[in-house]
Each structure stands twice: as C-alpha cells, then as structure tokens.
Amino acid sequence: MASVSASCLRFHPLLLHSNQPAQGSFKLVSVSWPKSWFPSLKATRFRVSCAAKPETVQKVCDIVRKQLVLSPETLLTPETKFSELGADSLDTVEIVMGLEEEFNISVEEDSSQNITTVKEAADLIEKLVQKKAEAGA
C-alpha cells in the first residue's frame, strides 16, 4: 500500500518485508516499480509535487504583481519565472523583500539567490513559516 502525504511519500511494498518502510519528504518525484510490489495502483508511474497553499502562491503573485508592476492582464502561474517578467537581480531583491515583509519571514541571502520561480518562492516561504512556527512552539 502506498500512501501520499504534502510531505512525506511512505512506500510499503507487498514482497519486501522491513521492520523500518522507506520515508523521504520530496518536491518532486517520479517513481517506477513492478505492479505486483502495489497491486491496488493502475498505473505503474506517477508523479507527487508537494506544492504551497493556494492562498501563499496567491500572495506570492499579489507581491510580484506590484514589485514588477505588472497590468493585471498579465497570467501570473506557479511556474512563471521572474526573468519572463523582466526582471532583474535588483527585482528580485526587492520581490524577497516584499515577501519578507508580508509573511513576516527572513530569506537568507543564499536561498534568495535560487528563487526563479513563483513556486519556489511559494515552497520556500511555506518552509520558512513552518520552520518559524515550529521554532515558537
């Protein structure tokens, strides 16, 4: 049986018998295996992306929208990137900025420096939240 969480992915195959099942938290994961080791799948590949709530990509969006200004024409999806909008190193400091203010987070300089993405700006705000959280408990 195989079992899907937003951030774990635990695999329990029927012929392998283990006192520990395999765990991994993932972003993104393609997985092949023989049918007979999960029966009750149809199919024999799939694919998990562990995305950010809507309501984070919404804000991340808002912010991008207003730091680039962008019309409201413009389709702004998960997977647009920064550089698509035209903006440069200087925006996208300021984009980090706008989000460190809204979710009340701070990007370190090194993670600020991967972010292309909506999404990944999305993932990252949502692990950082979750980090702080945490950290308050």
The other form holds:
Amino acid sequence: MASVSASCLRFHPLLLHSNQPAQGSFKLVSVSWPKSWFPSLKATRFRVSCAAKPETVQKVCDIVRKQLVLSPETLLTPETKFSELGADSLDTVEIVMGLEEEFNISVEEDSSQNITTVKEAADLIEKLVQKKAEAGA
Amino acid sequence: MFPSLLRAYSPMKMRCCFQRSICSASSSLVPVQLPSPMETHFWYVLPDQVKSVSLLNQYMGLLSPIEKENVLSMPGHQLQKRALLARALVRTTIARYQINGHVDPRSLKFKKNIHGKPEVVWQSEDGWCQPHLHFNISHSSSMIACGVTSNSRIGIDVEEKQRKIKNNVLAFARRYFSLHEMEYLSSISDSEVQHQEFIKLWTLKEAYVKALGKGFSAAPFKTFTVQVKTDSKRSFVLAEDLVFEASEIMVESLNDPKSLTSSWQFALLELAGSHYAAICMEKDKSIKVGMKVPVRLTAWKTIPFVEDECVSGTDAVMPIGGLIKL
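The form predicted in complex with its partner chain is what I need now, so please give it after the form predicted on its own.
Full assembly next; the chain just shown is listed first.
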C-alpha cells in the first residue's frame, strides 16, 4: 500500500492475496492499485516539479532525517529548508558530507552553500553524478 | 605591588551585581551602556529555563509579523520556542542600549546586508550620526547567544561541548578544514579530546566567517587556518582588571597571506560547563599592528524581562582561548 503525504514517498510492501482461506486471527487483503492513482512527482502535489529521480530524493530525505534526528511525523518536502527543521551550519555541512559519501561525488564549497533544501541537494547530486559519468566513461 | 586577586574581583563583581535585577515579567529591560572599543557584551539565554507560557506570549508580542510567521512555521514546539527566543533575545538586547530613544524592542527594524548578514535599520534623525552597534547571534539547541560591540564587526558561535558529529571527525576535517588544522586534530590521540578540539575549531571558524559578514563562499573553511597556540595558560592582574591569557588565537588566510587577518581578535570560552562559545571581533583601528590588546568581555545570562545575571567573573564563563579581560 502506498501512502502519499507531504513527506517523501514511502512505499510499503503490497499485501499479497492468498488462495488459502484465512486462518488465524487476521485476514490477508489484496489491494488493487489503479495506474491513474500512481502519484508522480511532477503532479500538482508539489508546486515545483522536482527534476531529480524519486530514488535520489528519497535518499536525500533519509540522510537529512538521520542527521537532524527528525521524528517520523515531521513533514519533509523537497522545498523544506533545512534551517526550518532546526539545522545549523554544522548540520548542513554534515548533510552535504553524507550526500557526498552516499553518491560518491564531491561538492564544491560554493555549491554546498546553495544546498538549503532537499530539492536543491537532489538536483545538484544528479548534475554531479551525470558529469562524473560523462567524464569517467 | 599588584592588588590581590580578591580585591581585583571586587570592583568587577560590584559592577556586575549592580546589573543583577529580578524584576516582574511586566517590567522594563534594565538599560545598559554601549560597549567601549575592544569590548564585547555577550548575552545568552537557556531555553530550558524559560517555561512560562505567558512569558513566551510576551516575547511573541515583540516580533514583527514576518518574524512571527517564521517562528510558527518551524515544525514542533521546541524549534518554535528556540526561534522565538532568538528573536526575543536580539530585540530585547539591542533595546537595552536605548539608541536614538529606542527603548521598545518592538520598534526595532532589521534588514540583511547584501550577503545575508542581519543588521539593525536605524531611523536616522537630522544631526544624529548612525550608531555603530554591531551584533551577531548564534544558537545551539540548548543555548541562544547574542554578542554586541560598538564600532567593530563581530561574529559569534556557540556549540554544545558534547554535540555528536555523525561523520568521522578526521574525515570531516580532511574534507572541510585546512591542512594545518587537520594535522593538528590528527595529532590528538584521545578521541574525546580530539572531539572537543574539533568543536572548538569549528566555533572559531564559524565566528570568523560570521564576523566577516560576507557569506560562507567569501571565506570557505578550507581557505583559512585558525591556530591556537597553547603556550602557558596564565591569568594575571592588570590594574583592577583580571586578564586571562589562555592561548593566542590567530587566523591566517591561505589564499591571501597578506590579507588583514591580523585585524581580527578571538576569544574562546567555556560557558555554563556545557558549551563552547567563540567570539571574533575586529580590532579597533587605533590599535597598532602587532600590539596585543585583550578583548574585554562582559557576559550576562538573561531571561528578558525577568532576570539578568552578570556571569563574567564566575565559573559560568571560563576563558579557554585568546586574550580576555573580564
């Protein structure tokens, strides 16, 4: 079952339909998932479309959540500013470092100053990853 | 020949005690004279000590509509309280200096310079020269601080001593600090001491960049070295003041060795046993290059409208770096 909230998308495993009669204290339920219902990051859900891949955004969110020790209920959108989550400059630098390790990239000091939201981080990461691929390949 | 340590403390303590006042929440702020040249006023509030809802509401009433919006947009009560106290501290602190008749914290207007550093907008009157009050704030999760100077750019940074670093300290230093600083940290074998020295270096570097006021890209951390020369720690009495010489702190720009890094002076403190605080201020222009002049420091722990406690000269403020006069 997919839950979409203003936070980053979280996907829970679909519960499988079982042929066996339900035994025990719980019933298995099958869920059909209409294609039209599938949320796209380019949908109106987000006012500004995020050009980066969903997996990139998800990884960035995870790193931010871990660094800032956010409670699961805290909303984190691509546009949320880190400072609005209580991050100070040391947090931001640690986040950038975490991103560099995760994606195996190197962020220039000037650019790291411009990473203030999840979206900015994800966009920059994709740019750097692509640049690296083009240079290395 | 020199007065005893006890006597040296007395004039200082008396001056401080005079400032101590426990007032009711509705009373006005205790006014303070502007700092003199080479003097820093350091005000700090501990959020855990501010519990009264009516007091927090009173602080909220001081804020501009935009500030209120920013506070309320923070997720969660703790972050909102922190943001609120930060604005309340800045407004009430500056209002104490009663510049141009500004006694009401609400009446202060703020702007950001072209690099994003916050400044006060003084309504200039005919015949009045622009006041040269400079301030800078910093907050950690358990302390909010505001440094004030006259005629001198200032930057401050406070960090919890025990703040957890998610990354490996040396990897972090290798990535973000200068080579010299990284080598210094590498030379420390005790991981706890290494952690503490890391935090101290971070606060000093932050304070310097914030004092410059040109944004972080103007002075990326890797491009300058902060050196803490730990010679002998000593304190001595000069006239009636207590002067601490904990170590000399210098900054050197790697890109531009000739740049005026000698015009900056640092002070490093341990506050309330729990935090490191770094203060970086511009040396007064009248001071000749190479002359060693201490930073005069007066520090208050405050709950605005409730209590101001002068803590410089007590255990709450321990100088650990720089040339400091309390």
